[in-house]
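Shown next as structure tokens: one chain only, the form predicted alone.
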Amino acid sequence: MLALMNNMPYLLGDQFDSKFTWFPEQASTFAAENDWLFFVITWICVLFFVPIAGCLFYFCWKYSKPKGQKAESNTAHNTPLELAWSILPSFFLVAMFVVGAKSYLNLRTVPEGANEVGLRAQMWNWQLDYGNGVINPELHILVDEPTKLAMRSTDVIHSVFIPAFRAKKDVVPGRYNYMWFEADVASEKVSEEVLENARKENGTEPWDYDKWQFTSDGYKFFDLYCTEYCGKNHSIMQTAVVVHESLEDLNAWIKQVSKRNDDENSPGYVKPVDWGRKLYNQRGCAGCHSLDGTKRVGPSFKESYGNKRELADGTTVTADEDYIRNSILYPKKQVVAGYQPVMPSYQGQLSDDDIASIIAYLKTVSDYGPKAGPTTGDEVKTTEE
């Protein structure tokens, strides 16, 4: 069993130490402490279970009488084994409550002047919120500086779990919750031809974190994902952590995806276009439009720019820039018919750039042509027509 998962692609990133262990490597505080503490508990329990079942076997075999024999009572009664069967194990079992309890305790406590993350999690991404506007799908924090999540759902049960860090906690609807850790293994950073190549052959496509185990920054990193079934796609809601070496190297990341870099003459330049794209594959936007006309938990993108949209009201109303950005500032005005207003609302999260990216980029991947509008009719011609 081993071997089969050692030849096993991983998830995300994270990796196993040895072919000799079933857990990720260690990257946290808690980490070395609770695996000491499983494997502990683990070996104490084989302890007590080898000889039990030993015992049971054995009395089975040396107690049988054959077919048709008459059963003969034997019981006896032995103070001294039965105290001893019954006091010896239950400092076992206080000693393990004790650890236990104090591990439980220290995850629990979250140190003064912790580094606070925001975390947002919907059906089926996660958004994570480092202040000033600036929400991005991965995790990145600093090493040897512990961080605390401030967490919620918009929509149903969800769960947090980033194995390397042995952390874990439930995200509610209607409340906020809360975990912390201190990572305490920094995440390397490939090579500068390593990561153009891999961008190179990714292409425009989602960024690929099984096929590269780094991100599109250059980052390797640790898997983040839910571990409470939270519906259809619940296996994609996942993401990765990076853990930065310097303050000076998480802001400068922080900078580099606050904003599009809008200075045509700098070598930074990014157009309308690729921002959208990637605002689409960043913000959530795959898991519940598709690009191919899949119907999935709202309509599909290929279908929207500059078409025809019948809402639930039963009025009609044609996707131009006015409608997408009401339907991104403000999703249960205008609903299309035959979907459910679940959408969360963008407003305060996305700036009027970003919104002019998406429009731009939803022009690109309509059925109706990127400079798409209505000409006579209910009809909807291309430009190339």
Contents of the next structure:
Amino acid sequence: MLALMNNMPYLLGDQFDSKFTWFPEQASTFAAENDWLFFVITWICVLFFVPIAGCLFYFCWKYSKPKGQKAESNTAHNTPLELAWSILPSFFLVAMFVVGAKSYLNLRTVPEGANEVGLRAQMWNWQLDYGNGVINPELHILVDEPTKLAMRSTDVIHSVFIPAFRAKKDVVPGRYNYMWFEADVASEKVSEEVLENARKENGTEPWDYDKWQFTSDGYKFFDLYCTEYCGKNHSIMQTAVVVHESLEDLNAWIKQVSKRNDDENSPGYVKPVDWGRKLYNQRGCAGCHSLDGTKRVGPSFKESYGNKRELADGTTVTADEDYIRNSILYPKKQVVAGYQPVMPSYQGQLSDDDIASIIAYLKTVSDYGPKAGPTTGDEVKTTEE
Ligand code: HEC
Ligand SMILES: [Cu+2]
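Switching from the form predicted alone: structure of the form predicted in complex with ligand HEC?
Next comes the full complex, this chain leading.
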């Protein structure tokens, strides 16, 4: 369990608001009203609870009789009093309902022209879809503009909760759900120097959000986590929300994560193995496939590439490039014996270059096969349609 958690982002980036120390910073247009309403209702409840409980104890004491003496009732009916304590509180209730309903309707009415981001929830990670095949586990949005999340789940019920935005909504399998919010606090960026040092110390993926308190691109972030108990690793189903100050900044980020920079002569060149490692950590593989031989939902990648595989249909295959590629695109076709066919297909979600990069990475972590042991990953170029 611990080993698994080490592979996952484990984060708590929200700053706490000094006014309400148990609430995180208010970072969306919903937050102030939401908190105000919450405290009004809480104080109304306190206002009623304290005198009622006070009277209860006082009367217990005042009207108690010594042991052995028979208690007797001397209550009389008092119509004005009964009317007063029925009608007065109902005004409070109606007022709470009206304000609450108005605020709820606002939460459910997406403004026209909202920026749309797709969200896919699966055990136990989030995949945000920015269109044109750009999928990333982090949610990146624009400040002072409404964002709509179009949400679906591929397995069980999850729930998106962004405390700093005071926004929360269930994601239910078999249907699309949506939520919207407008962030009004942009994420700060740490200095290049701080980022460079953190990158050096962190080493390769996974990025340690909890330790650095900023993303691997140097942005401070808000927390997003699952708030519907969805199985064993529910508590680590978290990700970071980054609010960009300008569209140029957001687009630059999207461009940078959209695909591997394969131009060997450019300064941002990324080797296939490194990209493969990144995808392994970011696209949910790590949740089901370990690197150290532990059996999770799926077989460990330590004994994947190059291994002889017994399949559920009784045949045996060698886990070569082609087999791995097919396992990723059509996981239900060749199911490994002893496992459930629960792996989602990544067809349309991973490009040929992505898959080649994953294969390059799997070679470096596998104990089997001709290429077992660390490689540079440069020699791998396998793509046949
Ligand atoms: C929900 C859990 C789950 C996720 C997420 C998942 N897999 Fe799998 N995977 C499985 C299971 C279970 C099997 C074994 C059954 C089968 O062959 O379908 C498997 C099998 C495989 C195999 C064949 C392994 C072998 O040794 O024979 C490969 C390769 C593979 N997965 C790659 C990936 C990659 C790459 C990703 C991420 C992009 C990924 N998987 C994400 C559950 C998952
Ligand atoms: Cu969940």
